[in-house]
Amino acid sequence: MLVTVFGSLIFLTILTVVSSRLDLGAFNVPLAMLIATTKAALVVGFFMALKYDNRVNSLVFAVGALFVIVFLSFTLLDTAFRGDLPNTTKGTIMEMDAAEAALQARQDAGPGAAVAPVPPPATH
């Protein structure tokens, strides 16, 4: 059995180092990842001998690598839409609202009306 899950794993190895020379696309990295994984749980299940021992002990180990995605998917997410920040303004909400409201008070006095100007956001 080890042997055949050690074959497996240099088979594995090699199709990593086959499919890292290929232009798959959006699909190099999933698919990187799938092999990785695919190699861990044989290094875990076989030559840790997860597979053969206590099931609380592999609950553990799944509950942990489920986490790990996790938080690793959360990292990624914000890794992801960090630099999406074109809706952001300068100045302070209340700065904003001061501005808003001379706005509103130049606009309810009419055309012609002596109104203070409009204070421009502060730059930080």
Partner chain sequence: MAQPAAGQPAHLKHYFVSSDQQFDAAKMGMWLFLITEILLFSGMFVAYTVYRVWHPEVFEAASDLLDWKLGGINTLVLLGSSFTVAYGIQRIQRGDRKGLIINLLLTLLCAAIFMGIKYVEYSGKFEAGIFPGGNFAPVGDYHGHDMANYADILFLPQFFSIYFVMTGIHGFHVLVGMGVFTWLVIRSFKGDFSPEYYTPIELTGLYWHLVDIIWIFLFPLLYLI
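Same protein, different condition: the form predicted on its own was shown, now please give the form predicted together with the partner chain.
We keep it simple here and write out only the one chain, dropping partners and molecules.
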């Protein structure tokens, strides 16, 4: 059984690499996380034998995982909605200055260039 699990883990690793090479738009990140979570579940369940272990240890693990989620989601509740009241700006001053400079640069470049979007820093 350990061998089967190991095989699945290898397979999932390949799968995640392959899927990340494809452009799935918004789905790339969730898919990668889904695969990683599956792999983690396999390791926890079989290599660490939590599936056959005392229930209290599963509880311990679940509580640990739960609080990671709490930490993450409550922090995002701030950072993802920063500036929802007008008393705080969304972006930093650095970003605003950079955006302004980019805008200025495009205007200086003449009317034709003004419509072109700022090029993304790098491509896949």
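Residue numbers count along the first chain shown, from 1. The structure presented is a predicted model; accordingly, all values stated were derived computationally and were not measured. Under this definition, the rigid core comprises the largest set of C-alpha atoms superposing within 1.5 Å between the forms.
**Q** Quick one: core overlaid, is Thr13 moving 2 Å or more at the Cα between the two forms?
**A** The answer is no, as the C-alpha of Thr13 shifts between the two forms by less than 2 Å after core alignment.
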